[in-house]
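Let's start with one chain on its own, the form predicted alone, as structure tokens.
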Amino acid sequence: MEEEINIDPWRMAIKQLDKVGKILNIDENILKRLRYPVRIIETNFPVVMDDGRVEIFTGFRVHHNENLPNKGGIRYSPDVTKEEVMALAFWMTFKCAIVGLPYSGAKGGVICNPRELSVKELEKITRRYTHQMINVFNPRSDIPAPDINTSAREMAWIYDTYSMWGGHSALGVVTGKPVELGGSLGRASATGRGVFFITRQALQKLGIPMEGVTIAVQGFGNVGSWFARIIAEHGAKVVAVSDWKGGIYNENGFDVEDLYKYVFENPENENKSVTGYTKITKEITNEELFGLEVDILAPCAIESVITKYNAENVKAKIIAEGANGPTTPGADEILMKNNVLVLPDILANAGGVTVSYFEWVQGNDALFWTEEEVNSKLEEIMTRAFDSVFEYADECCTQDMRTAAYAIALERLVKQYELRGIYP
């Protein structure tokens, strides 16, 4: 089998496309168009640091196709690569198709380590990156949002910079903004809540009661923390959590709200890590977390963490992919053989872009919804999407939810290409 350590996420995405394209016998001319992003913008820009020296940062923005307005987050990480951003834009195209949003996929990234930067330096990086993309971002054609290591704060800076350049406030140019600046209620929890809705539907289909199911969450950032909090509220038992520094385990389950406060509201926890939390049975590594005897494993951090080298160790009945691309093709084959139900990323974590769409609609209309309305609409869309994917997988006599999700999305994308044709 192909080497999977540090697998290029773009190659992984194309393998997933080609697999489903072959199954559906998709026109090769359309597959060619999906294998290439429409445009890749790469920029190098200077920033004056707090100590007066000038650093050059590299940023990317990728549009996967342009059948519809482009939508996708911006991440800050020292590990950002062009290939990663290309893959994330690709997955966003399929994610939007699977939940029926009028978007094509985009993604952005800046190579930097936010943990080593001051707030002022982060603001300068964000505003200068926005300046470099001032003719790219647009409420009608490219709408960014938060991703790894970005939040409502960075979106406020993007919104302000773009609006100052345009001479008017453009509520629709970015989503994930603070509510006070036209953001949507329910946006912060949306991705984690969406993972919860999909997981709940899977448990119901399998006849497993929510009460008492055991869960391990890899990644306790925005997605993982909200997923853990919401599913714990509904009776599940979160027994293991890990992040970039390490992991913790408690066989009796955590008080997730207390853990959340320790990580995000404790001024002494400068690293914002679960490590150091005292109410545990033992400390564990990320690799140990993947092999725990739990009902549900939720990878909610980065790509390619479940590979052919550790997939045999997975004992969970369900994998809920809160992250983008956490499972490699080699791992998928092993998990399928071992009857592990994988809830794929393009379905499971689509809650974030769905509520971003709600925010975009509200901002453009200048008419805002209650949080109850937002969550109710999100539940309706996620439930409908799950049911369609599960039924497709069942009709094909397979439990391969990833193939089913890609198949449904690909059929919709093919229709878009057929309707638009090729200009000129």
Ligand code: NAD
Given for the second form:
Amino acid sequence: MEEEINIDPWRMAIKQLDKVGKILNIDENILKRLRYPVRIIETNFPVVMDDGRVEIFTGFRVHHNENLPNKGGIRYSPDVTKEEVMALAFWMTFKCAIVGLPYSGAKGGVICNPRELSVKELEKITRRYTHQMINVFNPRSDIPAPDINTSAREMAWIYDTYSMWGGHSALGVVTGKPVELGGSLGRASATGRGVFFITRQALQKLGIPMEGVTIAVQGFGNVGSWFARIIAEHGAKVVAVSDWKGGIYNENGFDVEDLYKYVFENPENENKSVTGYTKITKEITNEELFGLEVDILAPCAIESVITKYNAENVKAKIIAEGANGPTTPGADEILMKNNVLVLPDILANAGGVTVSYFEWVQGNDALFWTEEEVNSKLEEIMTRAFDSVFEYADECCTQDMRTAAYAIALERLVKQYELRGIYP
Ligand code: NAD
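Since we've got the form predicted alone here, give me the form predicted in complex with nicotinamide-adenine-dinucleotide too.
Expanding to the full complex; the earlier chain stays at the top.
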């Protein structure tokens, strides 16, 4: 029991790797290299707080491997650990391989609680963290992006700090920037839209019509809110939503646009939480959300929320993993046994890094695309990736989409390692 509850994301990632490595009989010399991040940078840096106190913050940047330029978001949370950042960088490697992007995985994190920090303090933390990484971030080798509790605002500060240090505007150094500063149209919605495309394909395969399909979403931040908005626009019924403060339920389905306005466009909602929204049937807890009678469950918040202790309660037919690492290996086994189709994170939420890649390409070329172009290129890539994973799962892994996704990625990664060899 202890082991599953306390399973850290890094051990979880390695377990997933070893399972597929064994199935595919992958060369142990390559598996060994995949089991170690090539670079872990840890930094402790001071920031003068609004009240004059000096606070020390700890930040990380991890490069999983260096076959290709490194790409991955930056997370701000009191729960950030080195192991978590290592796992997130590892998953980025696999994600980029599945959708065929020319990147290796990276991830960053700063241990801090944005809810207890002023905007000024957040700006100082972001700028100083960027300074600590001034020789690490680089348009050609390490390109950060947003993740939990970071957004276009933080990316603008990173872009500015890095550019001031370099003496020129480095459009390609960070993605997820505001559109006014060389960000891509469609980047803000990209991860949620990608989760939508993958879910839509899965519904089609299972012969379930989109109209009226019921959905419960954990997390109403960037990923969860966009996923909910887009799928509701296509006729689905979002009946439950939760976040760090709690959850809400309405069996008739929410007006998601109205809920979005309540959360993000309401100055009185300081915590940007769904709680307190009045057009509901009842309040629910995060734990209750996982056991609801719905067709689709979309964990879009944090890791390790579906474990072997609550997986039996899941009644959904599909789990769409908007978040990274929401399902533990123990839960995976139970969900497989119960015929729940899990759309794995490394496939389902790859839309974010895909449009980040588009942003990087556009920024490097200084030539920008329309939102329609971005969305249709994203749709093409996500649909193709889904089809290849679904077919592979059909042939090899009795509908185990996670194993199939890992297998496809791993085959591509093995080629990368073989072709580059080991220097010197
Ligand atoms: P966000 O900060 O915009 O939103 C996070 C949401 O999760 C918020 O609603 C928050 O209240 C909720 N949350 C936080 N802790 C919670 C808890 N303990 N219980 C329930 N809800 C909780 O973050 P995001 O960018 O939407 O990222 C969400 C997940 O998606 C993360 O796992 C992230 O790594 C993953 N992801 C994000 C992107 C991206 O482009 N932003 C891309 C791929 C994957």
